[in-house]
Amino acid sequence: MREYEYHAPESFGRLFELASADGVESRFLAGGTDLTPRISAERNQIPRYKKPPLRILYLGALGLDSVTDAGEDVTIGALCTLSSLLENAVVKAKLPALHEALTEMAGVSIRNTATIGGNIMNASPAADSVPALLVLGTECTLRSASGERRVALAEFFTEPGKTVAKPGEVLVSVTVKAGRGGSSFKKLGRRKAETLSVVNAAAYVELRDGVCEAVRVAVGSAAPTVVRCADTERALVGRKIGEDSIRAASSLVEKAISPIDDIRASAWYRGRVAPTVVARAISAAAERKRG
């Protein structure tokens, strides 16, 4: 059976030193909703073979849970719960539609544990939080021994499961334009609560005397990652924003996915539900930016 370690760290040198000694596999730890279901599967299974030591760490100790309002920018720590998000005023009045991504998040035990951090690292295809953070222009700040870097979460997924970040590198914080548009977040699932999402979409809108001047949609669950929908984008910049403008506009959607079959739905019907899912999202952003 394999061997396990847990640490705690209450500094950034000891997690740093923790993960690069002894040449033992490290593991990060946050909310563990998704790593500790997969520790406990390993653990039940009859192992092939021994696998190596793994030393876990969990990062609660280090003060990455917090939400920091800097006028255009807010900044959110990566151990951040999502109930404590959803609850949060700031995140409520300025980022609306990463507020509505939490409200379709799972149930209330696993959102008091799961954090905004897992749900980035996790890179699902699915994952709510991230369409919503990606229209609102999101850059995530990686920590190593070495410094910190920031890079934008358009740039921060490879496929699913991947991230840009290296071996060694923990994600602290996510910094999220307000930005002086409407936004919002819908969500396709197989039922009405606690599902993940067959499709979901996000859009960010900015108006002027009802003509769109700039606009971002994303979608997720329908690509190997989520997706920038360029060519929507571009159809509604210059032009009144309106039912039939979005209609067109989010057609277009299926030049962006690229869905599979999966067990939550087949990648025929993604395609056909995508486009009116960004109609969806476009349409409230559009229409909270006129409210």
Second form
Amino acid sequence: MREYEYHAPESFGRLFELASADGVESRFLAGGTDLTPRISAERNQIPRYKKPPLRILYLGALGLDSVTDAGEDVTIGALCTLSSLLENAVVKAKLPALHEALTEMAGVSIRNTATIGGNIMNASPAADSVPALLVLGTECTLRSASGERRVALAEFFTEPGKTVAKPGEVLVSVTVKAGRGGSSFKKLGRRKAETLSVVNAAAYVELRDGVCEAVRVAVGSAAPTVVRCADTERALVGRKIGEDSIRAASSLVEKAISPIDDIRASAWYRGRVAPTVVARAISAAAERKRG
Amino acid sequence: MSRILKFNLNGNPAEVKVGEADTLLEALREGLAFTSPKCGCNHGDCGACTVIVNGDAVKSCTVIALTAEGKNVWTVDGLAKGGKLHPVQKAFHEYGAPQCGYCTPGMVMAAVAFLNRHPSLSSLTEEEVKDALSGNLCRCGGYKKYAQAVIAAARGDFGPLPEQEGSGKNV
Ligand SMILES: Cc1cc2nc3c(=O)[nH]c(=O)nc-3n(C[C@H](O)[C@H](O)[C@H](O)COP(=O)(O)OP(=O)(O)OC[C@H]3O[C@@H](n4cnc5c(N)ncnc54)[C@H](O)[C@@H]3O)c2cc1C
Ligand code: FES
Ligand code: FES
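We have the form predicted alone; now please give the form predicted together with its partner chain.
Below: every chain and molecule of the assembly, starting with the one above.
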């Protein structure tokens, strides 16, 4: 069987030293809700070829679990659990789409350990925090032995399970814009709780006298990564926001998505429901701005 | 390689030899022979392995054991005090909620953590209870009675909810 090592470094210096060692594969561990079952499954299999030892680097001792409110934007530590963010008053007041996404994610006992950084770095096209963060405008801060860099979330994902982060680079935080508009997140799952999205969507809308001045729309679980819906957005800017304009614009999501068949739903079904989920997110975001 | 994990289990200091990639569920079941948490799926989906860590319900199959170093872990074994069942256990028993019983220890821990954290038990709703137990699957389909029993326990039908260690409140 493969060998496993566990470390819980308390400094970045030690973390990067451990992560850069030769002859081992390193993996960062946050809450473990995605990673631990994967490791357990691997341990239950008879290996087909010899793999190098897996070095598990637990990030929980680095103090990356705070939320900082800087007025215009909010910086969220990568190790914040979904439960702690759900209870966070700043997130609720300033980042409604993210708050709403958190209410729809997994169930209490997963939210208690799962982290926001893990949800992003796992890079699933169905990750529920991602459409919300994307429409709000989010930058990811990555840290490596050679320093920090910031990458826009819009440029962060390359394919399912893959991001622009290099091996050994840690996501330390995300910085999210509060914005003056309204935002919302909607999800369609196979059941109400503890389920991954069949399709999810988020929207951010700025209105003046009922006319849409700016809008960002994102849809998830319908393409290899979460995608922005440019045509939908273009169809709304400068228009009065109402049932008809939202329906017409939402039907254009088709152009942005390339759904597949999987265990949760068929490509056909995803294509049919995506406009509806997107329309719900846009109306709720617009409503939030009015109310 | 294996290491020694030191933590608190049901209010008592515990030490157990664990593999470095072992889950908390394995440490409890195989290392310490605490078999109340069940391994229903080993994938975070079913909730049969739910235990309380530092006051929060967590699925122990998703937790790498060594991350629990120094933490307070409670299983259903630690709830009964002086031969008396915890009100949630009594409620489940009286309502006949468990059928095969496989999901029951996880249901108990999810319910206890929920009640301990709830700010006002008198105004608790059925929706909230369902939400709290939504991560716990019951193949026998006994959801309704489990939910009713938790509401009854919250109401105090089975005695006051203990505030001491066993409740998980101070853990
Ligand atoms: C029953 C169940 C229900 C679920 N429901 C949902 C749901 O409704 N919506 C949803 O979106 N997800 C859901 N998930 C998936 C999962 O819980 C989330 O993706 C969670 O946020 C992952 O976070 P984690 O801290 O547990 O990550 P981990 O498992 O610790 O890590 C995930 C991956 O990210 C990497 N990683 C983690 N943190 C960092 C970091 N800071 N820097 C660099 N790399 C890092 C790890 O190496 C690993 O590859 C569910 C999972 C389960 C088991
Ligand atoms: S065994 Fe842990 S959730 Fe099923
Ligand atoms: S009582 Fe049988 S699984 Fe719940």
